[in-house]
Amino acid sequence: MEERMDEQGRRGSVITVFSTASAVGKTLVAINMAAELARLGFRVCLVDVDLQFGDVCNYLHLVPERTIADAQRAAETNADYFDVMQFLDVYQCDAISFSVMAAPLRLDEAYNMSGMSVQHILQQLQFHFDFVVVDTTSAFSETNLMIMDMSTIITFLGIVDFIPTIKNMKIGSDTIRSLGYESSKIRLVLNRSNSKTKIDLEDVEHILGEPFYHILSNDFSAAWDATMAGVPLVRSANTALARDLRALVARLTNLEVEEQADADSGVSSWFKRIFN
């Protein structure tokens, strides 16, 4: 998955987190998919493209000086001494430490991004850095239509709540694969697993056609303590909605692969990457 620009001419990966519903978690997934892979020592930017009411910064107690619709006018100025690295903001807790691009502050900002716009933006912030995460509105719109388009891979979140959210879960499943994207581009993840609902996880599988490529555990009290105190729930794994996001970026980067074939050779990972 690396494809980071470098001297053989590599990009960043962009991982989108998406979902055809609100309120399933998916701000606080993609923050914490950018603070684990930055944990693991990646060069990380954060991108929240829900650009009308995007709620990263809020998440992470981050007050941003320039957002991505000062990116946008800087570039469209004077394209030619665009430097993308300057409107970021970094978050730092603790070892944790990834750049952020904030989401415009006024709604008339938001209505004038284009979606050609933001797809210019993340491709110079892919010559920066590893991996590039976006977060996204609940809607297929021409952006996130672009965006999608230039990803490494989708993050498709979930929640089996009620039926009509299962509904347009189908639907917009079934509407990201029409676009001819290679299967393995799409990851199915199902968020708030265990939580008290009459409906079976496997009909729901049988109504989507696949498994869920990931679950994630119902935590609330753990993602409102988080979310409160400005700080990503990898930071540390004491509970299991932690763990198991932990589990999805090592799936994701094929981390869990490496270290498995690390065991299998009785060669540690961390040992493994100092000396390869």
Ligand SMILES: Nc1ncnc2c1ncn2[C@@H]1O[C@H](COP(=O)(O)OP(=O)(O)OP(=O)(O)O)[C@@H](O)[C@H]1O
Given for the second form:
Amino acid sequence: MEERMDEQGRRGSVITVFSTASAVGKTLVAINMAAELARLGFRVCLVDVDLQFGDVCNYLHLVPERTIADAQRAAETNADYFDVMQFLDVYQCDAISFSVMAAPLRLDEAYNMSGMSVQHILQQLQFHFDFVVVDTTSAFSETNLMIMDMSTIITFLGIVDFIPTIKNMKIGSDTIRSLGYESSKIRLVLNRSNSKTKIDLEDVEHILGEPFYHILSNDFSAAWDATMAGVPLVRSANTALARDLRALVARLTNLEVEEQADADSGVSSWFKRIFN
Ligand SMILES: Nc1ncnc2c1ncn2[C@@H]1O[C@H](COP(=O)(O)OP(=O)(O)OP(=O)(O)O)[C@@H](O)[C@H]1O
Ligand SMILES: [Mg+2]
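What about the form predicted in complex with the ligand, after the form predicted alone?
Once more the chain from above appears, this time first in line as the rest of the complex follows.
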């Protein structure tokens, strides 16, 4: 398999979207990050690692021909001839085009996937794309921790609605920090910022110990319309949410980041760092 790298010999960046609560907008943000990066001219692959209940293809109205489970089977069957590019679908809307690796279609397939195999697939994708955007689940699972280890940036998404959500965000952000990553690797992003809540944003930032890196507005009808149409919000800049999402990507791509995270680190590294 031919390996592609940029002119500096680096592999593509991995941007992971993670949260410690469900339904905070991970999939919406991951899709729009991928779409915006593609709109800017980057080679992008969006990978749905919400293995059991992935929504990427539903949101994009894609019917996947292959999934990450097929990729795992192929890699295990014949590692020497494994070509990750054969397991991608293409999303296209106007001038926006990016590759998608779909979540497994069946729960048993999801159950049989390992963190090691997901990490291997992501590493293979880094040879072909400028950005690999990863949609995850809200859990400190083995798979998610292995993805975080190899990520260039972790977009840690939160919303301010109920006290338990904030408590879990605090546990999550403290835990990620305890992993010893560069601080620039973790970006706290607030979603649905102007939704009605009695909780003061400054209090939340005080609890978390740092301000949010970026804030996305709450826009139910824009989010709904985009999902119904199967198109990314960033296709046009006619809503505040689309502009916020575009601005997030502009900031992420302009800032210098620790380019190549420790791709060799596996289970033992994060396990030791959390549980020592
Ligand atoms: N900024 C926003 N304004 C309004 N609605 C939003 C916003 N972000 C996300 N939503 C809506 O919130 C719902 C949950 O979003 P999404 O599916 O992206 O969350 P998730 O974190 O991926 O959920 P899960 O944990 O189930 O994977 C969706 O209906 C989505 O359209
Ligand atoms: Mg999701």
